[in-house]
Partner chain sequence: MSKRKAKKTHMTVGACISQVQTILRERFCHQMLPEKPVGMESQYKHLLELLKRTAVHGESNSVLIVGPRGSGKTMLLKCVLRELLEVTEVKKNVLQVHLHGLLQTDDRIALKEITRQLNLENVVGDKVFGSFAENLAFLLEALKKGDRSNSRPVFFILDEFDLFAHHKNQTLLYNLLDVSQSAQAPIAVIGLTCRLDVLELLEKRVKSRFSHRQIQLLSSLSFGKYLDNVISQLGLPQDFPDTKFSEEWNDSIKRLCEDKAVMAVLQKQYNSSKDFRSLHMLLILTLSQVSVSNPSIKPADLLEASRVCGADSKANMLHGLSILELCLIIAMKHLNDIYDGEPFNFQMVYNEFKKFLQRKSHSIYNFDKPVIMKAFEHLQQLELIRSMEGSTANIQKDYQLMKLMLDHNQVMECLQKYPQCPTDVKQWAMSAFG
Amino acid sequence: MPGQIQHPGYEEEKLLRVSKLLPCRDVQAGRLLALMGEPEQYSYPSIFIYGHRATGKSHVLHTLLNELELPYATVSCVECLSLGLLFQKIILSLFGSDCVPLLPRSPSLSDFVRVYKQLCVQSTAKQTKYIVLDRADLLRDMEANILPAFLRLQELVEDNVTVVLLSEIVWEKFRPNTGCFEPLLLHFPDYSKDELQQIMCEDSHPSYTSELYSAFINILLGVFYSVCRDLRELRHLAALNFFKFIEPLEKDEVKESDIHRLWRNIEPHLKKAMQTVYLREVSSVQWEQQQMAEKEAGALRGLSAHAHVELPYYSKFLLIAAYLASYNPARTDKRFFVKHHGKIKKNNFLKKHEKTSNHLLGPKPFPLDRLLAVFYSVVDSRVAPTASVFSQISSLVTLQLLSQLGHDDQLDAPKYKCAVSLDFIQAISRTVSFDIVKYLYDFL
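Put the chain from that sequence into structure form on its own, the form predicted alone.
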């Protein structure tokens, strides 16, 4: 049978069930099973599994361990704030809660090895035990002897145990500088477009035909595949947008076979969703509420129409500085940001065209150097003008919170305009405890 995992040490019925649970990952599952060997055989001391996020590393491994009924312990290194917690979880999963008190309150590596060997003598296991360390790259931040010890734990505890490390980075960047035992490497490549189509079509809605859902997934991947290969993110986007896709069907405006009209209906919403891939500026419930509001308003809204968007700390101050530079006359910067500016009355430097509120006239363009000068004045801590600051300005332009002007002329410095409303910038300012109204010329 094509695509079926085969191994002489396991029942064919179990392997067939595993194959059905692991679509498009039978090759990697077969290789992993070959590395693991038969249950009673001594396995290799350590296996290093790596690949990008959502490529099936953890899913394949745990499906094999569960379906083939192999003894294992899974520990997420993100959850283990200390070595003691890491050791306790391993002992708990492999030997039971009664054995955890054998460890001291703050166990060292030698304490863990001693207790493990003691428990192995009391209950000798016939099958290979597996210790799965998820997000294993965090082991590099622990004591220097922890990673080398786990790689050769089988030798230290004198037991048939294999440590499996799961990571998103390659082994060359993982290997300690001091050298260590080399694990077996297994790479999980990204899913291809056809594989993503096959996997996502298994989530088809029971109320609609599989052909309709397959057409929807094909449209979704046509839009997002160039910018996103993450299966979890794509599934999230599919769940959010499917009901918008079938909206004309529920209103009896089109037939299922009219995919072109269904595509025209969903296209603007997929383009808007493209701006929020990985950003998670809103929850799924908020997204649905926004779609309902847009339906009533009859128009799609941009990022700046939301009441709140989660931005990095310095990006918030950059946006605040951009708003001040857009709505304050340049000559007022000295009044707001220089300590000993002397007494300057508002009426003394009002010109005819400035008697109208700047907020009614709209945002005015400003150069990059003025933006940075205001930014360094309003931010609390000292920030060096690094590439990180400039990249955050580019991100604000990409998110359409800033508008860039005159970027075609390479000799002239770029100019920007702030593209957010007063309510929006006040909401952003509150998150960093900055009273922006005190710095706006119109509110003096």
Second form
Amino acid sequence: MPGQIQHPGYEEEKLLRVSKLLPCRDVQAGRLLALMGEPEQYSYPSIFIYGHRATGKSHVLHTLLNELELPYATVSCVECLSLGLLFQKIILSLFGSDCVPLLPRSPSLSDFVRVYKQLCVQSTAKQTKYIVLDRADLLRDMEANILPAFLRLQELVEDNVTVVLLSEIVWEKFRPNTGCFEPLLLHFPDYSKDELQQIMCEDSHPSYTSELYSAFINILLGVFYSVCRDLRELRHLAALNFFKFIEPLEKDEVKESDIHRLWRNIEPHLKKAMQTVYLREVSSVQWEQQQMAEKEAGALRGLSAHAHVELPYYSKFLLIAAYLASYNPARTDKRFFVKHHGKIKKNNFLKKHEKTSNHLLGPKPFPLDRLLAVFYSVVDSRVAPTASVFSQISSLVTLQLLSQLGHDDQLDAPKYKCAVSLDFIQAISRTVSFDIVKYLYDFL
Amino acid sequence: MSKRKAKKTHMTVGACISQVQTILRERFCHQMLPEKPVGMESQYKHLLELLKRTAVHGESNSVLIVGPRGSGKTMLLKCVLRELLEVTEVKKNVLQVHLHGLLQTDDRIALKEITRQLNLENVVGDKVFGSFAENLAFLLEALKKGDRSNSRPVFFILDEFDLFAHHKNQTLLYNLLDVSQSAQAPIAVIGLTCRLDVLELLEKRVKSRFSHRQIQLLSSLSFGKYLDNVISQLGLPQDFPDTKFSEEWNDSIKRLCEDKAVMAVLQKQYNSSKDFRSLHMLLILTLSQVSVSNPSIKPADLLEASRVCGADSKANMLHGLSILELCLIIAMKHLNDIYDGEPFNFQMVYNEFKKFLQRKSHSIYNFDKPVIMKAFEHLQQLELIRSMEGSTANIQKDYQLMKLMLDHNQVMECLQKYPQCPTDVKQWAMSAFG
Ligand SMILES: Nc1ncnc2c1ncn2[C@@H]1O[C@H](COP(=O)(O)OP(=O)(O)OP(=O)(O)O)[C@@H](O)[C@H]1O
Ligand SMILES: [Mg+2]
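Given the form predicted alone, state the structure of the form predicted in complex with the partner chain.
Then the entire complex follows, led off by the chain already shown.
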């Protein structure tokens, strides 16, 4: 086997198992193991491992430490709402649950180090202990002494301990201004397309041949690889879409060897998945349900969730008015709205002065009276609204479709910005048969 | 035993290598104290004399050891203490209190720790003190032994000394230095810090109580000495069990350090920092490649270690971006070129990318805007781009002002290394204007 990890300090058999569990990561695992050395030899006080999401950082560490039966604690910083919790988990994993009560309530770092030292003196174990801190970027948000202290924990507790930090953010973004003990940096490179293919093929479905599954993964990667290289995400997508892929086989419409037909069947489907599941617009469960529904109705439905915001009729116009007020220069309002609705003669329209379009720079704030003026102009031919305009404005703010600027105490002159995209406002406009593009300065 | 020593022991290569690893790792990974600190003889003598005066003659004192990270402050102090404590009289008499700026983050914690380290927890019991000074005075008083009129000398060692200056009112520093001046009890206050401007952090009343003794550790090692150091750091000790192996090993180290490529690597290392700690990192990476199948250090091992040490993290991360994310980075680069590094927003990046797609590209297909947004957000999570706005509450994602945290060269280098980068994307990146 090409990628067999070797080290004289460990049993051959265990290493073989590790190698099997870590396809495509044998170089990294081997390098790490070489750094760790034999169980009782010192390893570098702190090691910082960085690499993109799902490049196997935690997996490699966990597999090595677990399979080789080394003493270790792994803690994900996401789970540590308090420092106390972090310290407890470490003490628990390294010394056992009866030692946890030694920590006082809401322990300081000083308490942690004291308890740690005390426990070390009592035990005779000589093996290197490992403390693995996942999502280490969050350490930066904790008290300022935490990160530098973990980096030199070996010196502080005077024990044979190595702290491993895992992160998808580069080390440069961690270094405090007065410097600290510099950890040893190790990079976990991204998986290549072939490696992804190899790893993902291991999940093949028991009732189908591995060739078929491999072909499926190939197609899936063809669609998603240019956007996403996150193994975890790709796996998820594979699991969700495999049944759609084999549907024609189930129905006996296509033979297994006819990959091309299968491809034609699945590709549009995957592209649609990219717009929805990948963006988390619909949950996996919803996606599956939609697949079922589609199967029955045989019809395609619009999947984009954004199209489905239901607003009261006048609120839609308020939002449209807000959009226009945000993206049109105020001085152009007259030209758009003084005349009778709609038609604008192009020939006598002012030339554009600004170089950059407002759709690049983003919405500008506008005062309430301008909003109202535009609003009354766009709804003019329709029924005039009753009193509720103000409450509708505030509910648009609550829905975060409008954002209010300034403080609450500036009641006299609140300013607003429209917070929706062009696509969204176009969709809204269509539902009230208003052609918004005609009223936008940028598109004249 | 002695008979066996006289006879040359022969061990298997595996056993030798394992032994080598154990010995050298203690040096590189465990900051084992050297027999004598290299290149700081005068500082060593100075500190030793100073502490002796407290330990033996009961004179109080204060001193700061100042030097950059990894320059050997902690090591120097420990070596001095090691020598000092070899004297039985001193060992019996002197008490040590070790405080660390990273651990004792306020004076209440520090006081508790002092009490604990002086073994006075029982003596203090539930007593309540009016002030910090009173408490400290009580502790020092308690150290006086029944029959003796003299109290025992105490070394107060404050690592990361500058951090104590951030404590409220600098109470601890004030009181310790005050005692050290007023001859209440013989104490030595020893501060270790990497901040050369440390005195400016001290309040006037604190500063005036400090002796103004400073020991500076600014390495003036020549490259020749540095090389000697590397050799001795990698060398095996006299008492290595297998003499034949250790002789061969030590010879091979000497030869290694005469190699041209190795010299160049070490010269580069020396130029960037002369301190031992960064050297140790290089050496552990080198050592980790030594195994039964590679039982001595080859030049290639050191070169590889240097490559790992010197790798550009950002470039490594750029390599793993998806092609879509890469395209966004290129669009940002263009925006930076056009607008002279002014911040940009998503909409502008999107627009720039669209322009490229419309103009030529056939290799990249048209992604939906939300997909592109997701890629953009991923870049933000990776902190390759950073929001310029403090609070993001009121601004739409599309229009938040951002800055690219990479420079022109980093982007261009990344393109060279990017696996299977489509030609049109490369050309687009190369073109002067988006
Ligand atoms: N002159 C020297 N001779 C031998 N070893 C040295 C020398 N200087 C430094 N070292 C070694 O370099 C390493 C770093 O030294 P040390 O921890 O004392 O630095 P420091 O100045 O305390 O750094 P920090 O500011 O981060 O605390 C130690 O392993 C030490 O043994
Ligand atoms: Mg130090």
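Note that the structure is a prediction, hence the values are computed from the model and not measured. Residue numbers count along the first chain shown, from 1. So that the term is clear: the rigid core is the largest set of C-alpha atoms that superpose within 1.5 Å between two forms.
Engineer: With the core lined up, does the C-alpha of Pro248 move 2 Å or more between these two forms?
Structural biologist: Shift of 2 Å or more: no.
Engineer: C-alpha of Ala54: shift of 2 angstroms or more between these two forms, rigid core aligned?
Structural biologist: No, the C-alpha moves less than 2 Å.
Engineer: Superposing on the rigid core, is the CA of Phe216 displaced by 2 Å or more between these two forms?
Structural biologist: False for Phe216: its C-alpha shift is below 2 Å.
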